[in-house]
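Coming up is one lone chain in structure tokens, specifically the form predicted alone.
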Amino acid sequence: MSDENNKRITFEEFIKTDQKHISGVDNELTALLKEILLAGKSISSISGRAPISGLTGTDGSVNQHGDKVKKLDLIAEEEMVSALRRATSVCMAVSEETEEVIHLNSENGNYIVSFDPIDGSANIDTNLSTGTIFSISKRQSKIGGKPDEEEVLQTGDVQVVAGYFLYGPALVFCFTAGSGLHQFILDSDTGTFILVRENCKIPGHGTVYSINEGGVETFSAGVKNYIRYCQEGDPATGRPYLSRYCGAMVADIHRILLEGGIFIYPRTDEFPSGKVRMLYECNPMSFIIEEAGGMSVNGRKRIMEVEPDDIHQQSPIFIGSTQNVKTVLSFLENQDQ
């Protein structure tokens, strides 16, 4: 914590007093973030009771990505949408679970929010970590007119805030407003989020690589050879690296944020354009990692420079410590031509 006397700094106190790290966060945005915090606490609580509340398993439907929809996916989406309605400053939202743009509140809403209500929902039934990812951007058109749905298709560089909740042994909240990355943990006794790490920095190099190796035969030559590189012994570079993959992007990247390393979700034969969603997964996590000093690319260019043409556009992603990302890029540049 930043205070020399170990004073417990709440999120509300941080927002009020630490303006040097949250430039651009106005009253509307502060109110919006507080509503999102309430949604995160609610989703965490509902998730914890899911096994005894009959909320595990699927609801029998499939979303636009072909994924089986979990009951908690829909409940978490409802919690997030309710939070955004309460904030009154959001004109539109994009959710992984809804095919079309969600129109909210009045035409005076100043912000657009994209979110993944439950990241790693396949982990729900086995009581493993999940999360929620969100991205906030500012509306570009004139306030008071009908919002233009094309405005949601912005590059990651226009984000004003990105953040995530990690639902694990502790409820973690990380966010950036473009002036550093800050981590909070929920104090369950008081119901308040407490600052635990200010201006988080990812190590420049790490010895963890996170990838679903089950589809390795469908990976490109460059990715295959990089995995072999990670598995080779070389004390000078700390190899072989540790393979860690839990099936929730939030959990895997949170580990890498703290310990260093790289998270990879490449193109495959089944998903030639990649699988991770640009607006509510790639962009916010890239903003977060870059603010911590790391890198995020799609294999060819910086993720946050990519112009999306669909609200559910998918992409490959290579994200984490700068040295690790640069190394994998050297494999891709030399072997994926």
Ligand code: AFP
Contents of the next structure:
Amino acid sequence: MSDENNKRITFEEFIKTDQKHISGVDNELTALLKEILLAGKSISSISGRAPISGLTGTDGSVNQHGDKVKKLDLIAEEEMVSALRRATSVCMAVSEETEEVIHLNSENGNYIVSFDPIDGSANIDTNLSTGTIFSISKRQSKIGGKPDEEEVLQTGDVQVVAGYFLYGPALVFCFTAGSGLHQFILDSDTGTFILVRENCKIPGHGTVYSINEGGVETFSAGVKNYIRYCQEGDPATGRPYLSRYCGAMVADIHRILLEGGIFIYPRTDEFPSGKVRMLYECNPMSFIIEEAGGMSVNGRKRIMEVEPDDIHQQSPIFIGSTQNVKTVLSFLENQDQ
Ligand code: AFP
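Compare with the form predicted alone: the form predicted together with this ligand:
After this comes the whole thing, all chains and molecules, with the earlier chain placed first.
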């Protein structure tokens, strides 16, 4: 996007000048976001070179979720943790790849950051899209002194910023500070993120449904019936819908943000509590989609109202265009999710 003089607007200019859409983003948060942007650029460039620098494949370990850890998962986590340390305003962090809360030795830090360093890491070795998701919330306790680890267990409603990078043909950065959702693309010639959509809105209804249907036999009756509804022919509602699934939530939800539709990860036999993690996947993506005018629920209530009691808590999720989410809820009513 460009301003009235046809000048392209960089992230730095946007943050400095667009007070309407970044109210609450003070100097400290701006500095933190700039560090996170550097981490995103670095993860993108390391991922792009991974096949020629021997960084594809697993590192031999298994994380707390039972997933085989990829070499790039760990490198991306290091990039994010270094960025948070440089910012000096973060007291604690939660990462998908680390079992415990990470203390950042900045007892005066105002912020808590939860992040998934590489979302969709199963896509790394086949050169498909991945992403990084992050959520920033304010520390509740008084500054100074070691913060209580329990403080990371906040509801999504207290997030102050959420964002994601999508490592696709272009490096996309989307973020919200609670006054709209904004999308930037990295101009690789200049190394700057350029605003491409200010205050993006998700279509109210879409004709894409995105779900790993492999486990369909183990979905609840409500979810199975909704999938059948998506597959039935009905030109008035654009059905049958298109089925699209990348295996990286960031990529699937980015498509739905732009074109409309619904992303679902329900309870399955393999994941009886759902698969997607509350603090660093469900909450930030829910904040983002709600800011774009969409909805995100766990089948019973808004995701962002759920009080997590474990840092790696998982949840079912139904997220996307308002009309699609309302329809799936009508299928789930009085039935198990
Ligand atoms: P990772 O962050 O461990 O890569 O998990 C990705 C994810 O939670 C989400 O991004 C995908 O939509 C989902 O897993 C894919 O899971 P399936 O392979 O079970 O479909």
